[in-house]
Amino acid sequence: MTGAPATDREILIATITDLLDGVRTVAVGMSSPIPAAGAMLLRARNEANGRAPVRIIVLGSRDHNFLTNGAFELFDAAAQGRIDAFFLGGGQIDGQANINLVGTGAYPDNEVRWPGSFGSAFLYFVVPRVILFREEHSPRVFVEKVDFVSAPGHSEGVARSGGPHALLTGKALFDFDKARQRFRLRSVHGGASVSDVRALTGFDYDAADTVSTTPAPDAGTLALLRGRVTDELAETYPQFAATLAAGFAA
């Protein structure tokens, strides 16, 4: 139902779209339906408003991926400066924007093992606008210091064209100050409070005296999201698209 209020996930998707504003080429890794939806919404919104076209790479998709050699070609394109934005997450993320994709505990005898770093460190160094995204917002994810640095948020004395731009969670949006190597709380999503976010975050961060609420998408954005974008998502993420549709149809 188009007139239904925006769901929590729709607010996340629209927020990602706003964070991508101005990019020309955005890449999304596998198993990332919310970032993929945000990228598709940016493309649809730009086309609807007569703005510059957006090229999308969704790894694992046939319809929304112009690459022909998967991640290998993605790394080449990123090294050549042809990827403007990418998304990274982590089992742990700390206040300096370091991410951990290896596991908890002392390496190599980790208590819990995760899939591994893959190309995260490389892409973190070369993609100009890296958005950290993790829907879960809890102290076990957002820690004071990661147990293992899969990809560093800052590299003293090492030139890099890429790095963290923002952190989006299921409860809040943070900007990253590269000069100070700290996050700053920009907004909290409806249903959460500033104190909630502080209590659920294991690292320190900056915040203004008054923090705004993350804006919900307007009617035009919701129409695109609930129509074209949900249809496009179904090619790569059929179950997620169905869940998204059920949410706004309820």
Partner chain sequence: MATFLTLDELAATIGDGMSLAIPNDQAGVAMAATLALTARASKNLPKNLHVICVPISGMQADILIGRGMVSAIETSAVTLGEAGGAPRFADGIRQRTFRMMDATCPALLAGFVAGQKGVPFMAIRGLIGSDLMAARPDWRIIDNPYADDDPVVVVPAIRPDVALFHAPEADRFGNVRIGRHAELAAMAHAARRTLVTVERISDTSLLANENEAAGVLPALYVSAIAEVPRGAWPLGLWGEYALDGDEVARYAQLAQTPEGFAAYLEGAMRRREIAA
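Next up, the form predicted together with its partner chain, please; the one we just looked at was the form predicted alone.
Here we give the lone chain, stripped of any partners or molecules.
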């Protein structure tokens, strides 16, 4: 029941919420139920704790998207510096935080073609806290060098106010060290070991002196996730919300 310990998925969601701590406005792209849940949980938790209110923009939602200027507005608001955090993924992500949303092999006739770069080649430059999220943690995703740079992790001599903040996977959490342009392993999720993560990651990275286990959310946070947040998610992600509910009812 609701007293059951946090599931792996709930730990991921709560980790996103912690990574977002302090933001005023966070946006979530299409087909991103876990980031959407993390953003909704931050809003609910701040409200419950009397902390600063959080505005969230969930693309694809009607109830949780207050924008009125069509497809333009998220990009314009980000360019104006009004969007503090956003999420990007990638079919490939490399050790310099370059992301590839286009495909594997030589462009343009890729062996495997993915949908495309979406807004990444813009938002990565203008959103200060971009959280890279990819659940699959494997050497085919986390590669030494991406086959196509949809958006670079770092730029020289170019106006840029945004970039990578952290990388969250199904196995681990990395911070991005902007000065060194490298990831640093912060924690591994329960069940995974530091050596598992090293073996499953195709790029080199630093590690904190003591790599901890990613913490589970406290009881109050978990209750918000299982109550209000699961209800809010159901509007945009009915199947995902039902799976979450089944997970904590099991």
